[in-house]
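Read the single chain below, which is given as structure tokens and is the form predicted on its own.
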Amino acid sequence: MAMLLAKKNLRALLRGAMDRKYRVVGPVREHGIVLFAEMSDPGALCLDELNTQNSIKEFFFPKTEKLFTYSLGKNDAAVADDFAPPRTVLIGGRACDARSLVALDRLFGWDYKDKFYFARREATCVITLACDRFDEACFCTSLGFGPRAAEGSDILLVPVEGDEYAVEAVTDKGRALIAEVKDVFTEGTPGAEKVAYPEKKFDLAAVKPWLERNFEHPIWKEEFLSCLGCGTCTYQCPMCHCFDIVDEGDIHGGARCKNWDSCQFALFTLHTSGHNPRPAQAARWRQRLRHKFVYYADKFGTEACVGCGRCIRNCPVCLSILDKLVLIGREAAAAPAQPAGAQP
């Protein structure tokens, strides 16, 4: 028998984690648009839009977080690190949101073990919604997996006949809060289950090679002329994870803190010098490109695109990462690669 959610019952699950003290985070709906944030009502759970405009990426690792704080003396300095993140579960996200975690996972352990990050994550019970919809700007198939993929949740909950979720525990952390609320949960058999797969658009075995053999390609300036530079595309995508690191407060002492930065930015590169090596917006989207593709691929394996299509539905003059993919693999296909040019 597998265990089964009344969809009805979700969000007296939901209940249950609250009564037991975990903070709960997910999809609500806040001036229009639909946002992961924490919930204090669990009537404010919102599943009527496919995915939310931000991304979990910011409960892991917040758009800014304090690291110590400090305070100065005549002779002496004192430092405070006082961090304890609560007991969260986070709900709604889809099977391109937990990937990401996996992918972040290698990331923050890997020359050095970000104790903020795999704290919040130890903290964090990830139930995850298998699709039951995409729309165009989903393209997880193309990345080697799928909409009801498992990896990096500890619930995930497939949509099935008769109005319900089979439940599958990934992790001992989800079997665990399987146990503590089990009362919404009921066994049966599951009717066929509700799930869409976009339809795969490119090949993603000639996107690397591709990418490597053409610095110089004249794709780069035809193709992203029109890139305004606000960052919207790495702020939303759950992969990117560049951040700065600054003191901010005054003589009598103040916080060091972690900030969200991004490769889209002038000031990224910016020399003290005034030389900046990715002066236009074009070199900008090609370091995207390629750090998504290439340089995060060959350190850990795996690519820093989920496939989830935020930083499509969201830019501001349209620019597709999917149909440049998409570009690409035709360009791979049609002729062989150029030569490869100078190096980032």
Contents of the next structure:
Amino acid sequence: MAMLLAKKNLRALLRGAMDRKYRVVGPVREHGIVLFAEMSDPGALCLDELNTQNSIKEFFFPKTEKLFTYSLGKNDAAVADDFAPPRTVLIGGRACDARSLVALDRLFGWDYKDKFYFARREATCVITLACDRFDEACFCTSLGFGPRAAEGSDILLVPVEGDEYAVEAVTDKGRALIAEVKDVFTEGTPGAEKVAYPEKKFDLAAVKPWLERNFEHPIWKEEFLSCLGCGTCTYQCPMCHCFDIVDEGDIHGGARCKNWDSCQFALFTLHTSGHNPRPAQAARWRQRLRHKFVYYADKFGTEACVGCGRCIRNCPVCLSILDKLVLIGREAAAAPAQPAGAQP
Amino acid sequence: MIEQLRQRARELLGEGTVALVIGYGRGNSPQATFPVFIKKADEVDRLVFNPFCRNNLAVYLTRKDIMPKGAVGLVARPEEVRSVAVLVQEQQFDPDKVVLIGVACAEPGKEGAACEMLKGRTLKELEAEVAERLKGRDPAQEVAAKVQELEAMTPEQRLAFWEKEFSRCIRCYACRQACPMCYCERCIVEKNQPQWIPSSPRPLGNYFWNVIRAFHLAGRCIGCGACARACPMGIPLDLLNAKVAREVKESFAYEAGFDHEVPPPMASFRTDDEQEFIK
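Next block, the form predicted in complex with the partner chain, ref. the form predicted on its own:
Below is the whole assembly, all chains and molecules, this chain first.
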């Protein structure tokens, strides 16, 4: 026997969570695009699109965050930094989204434990939907996991025959939520899984060594000419995590804000002297690939890419990181690394 | 038609007239086209043209890191022709260094719509040809109905509309980067001494940013819609620009991008102007 959830009960599950004072976040349609947003009505849940426009990182590492606020009186000053995120159910992410949380945990918990990020992680129950379809921008399987991976989720819902989900309670937090709204679930034998696996598109093992060997390569100059230098790919990416800290306010009060920043902006590496060590878009793309597949992998043992495809679908000039990874895979196969000790 | 386009590019590259041709190439599906940069005559078969070619390629003409030392050939739809006219007006490059390969589609975005080569060779000829093709059309025809809806609202309703739209802005600046007219080396939003526009993606800064950008495009925007198509959050920026373009047309009887030889209204003055608007 296993736990099942009828698809028609998905909204009842959200209603149950709302009744128990959870904030519910899920994909909703707004002005023609589907994006993760706070929901006031379970009926607004929109599962038409494979992937949302924005990623779930916004609900753990928001686009802007007040680290503290200050106010100045005539003879005194006050600083406030109380922060208590609401208890949240986040539904509708995919296995790629959930995996990004596991990888981001390592970054935000590395030398300094980011209290904002981890407070939200602890307050949020992540309910992931395994994929019953994919599109040409999806490449989770090329990164060594797949569309029904449970890693990072608290509850995984796997679509099965009979308009149902097989329910996998992954963590204690997930089990606690299920116990709270147990009426919407049933017991039974699940039908066959309806999970769609995209074809593997490149050899991940070849990417990092190739990038390490080819800091200088014609690819960097030829393949990225069309890049406009906007931040869409990095901001829609569930893994990109660079931020800037700015003070906003006046003599009476204000806030210190932590805002998303992007390595694709020319300003990102511009020195005060006027020198820019990454002077062209090609150098910024190289950095993006090397950060995701070399530096992050070296430091945190996993790639800073989950194959969700948002950067590909949203790029104004259709520049595809997947195409470039496939190209790198081909280059690597054509010119394999010399074995150690071999004569060049 | 595509053979004529390729032949022209082949000639330009083969004769050494241009060092680079910027055009459209095919993506992973016929609907996905993307900008391509052709340096050799034997690579011109990578060029395609169809109703789904929507990027404004003129954006690359001011990118110093990719422009060659010699001349450049640009596959130019009416949108590119008009953008180049504005950029030449604003003296952003030597017009002799840009060779236009005029093309047009009867109904951009519509599967199977007819595409053809434009006849003009010089900027002046192409401007006239494009003006003829667009005759009688409001520059913002496609968005005019929506602009009218907004104009019919009360100021409070309009403010609420834009506040909601701008609340989604993530400040990725895709609108700016996709726009040929946004060529400033240091955008005002990146200036922080003083910080003119708050950089946090919050309502105040988002409002400032998007409205100031629209103001900077007054009398310059040619209505190609690249900003709205580039926006990953679906903000209808073309409505703002269309509204401003209409104001410019009504005030100065001027539409951007039809004649590179006339002075642009926002960057010119007359000594006999009555100046009554300055109080």
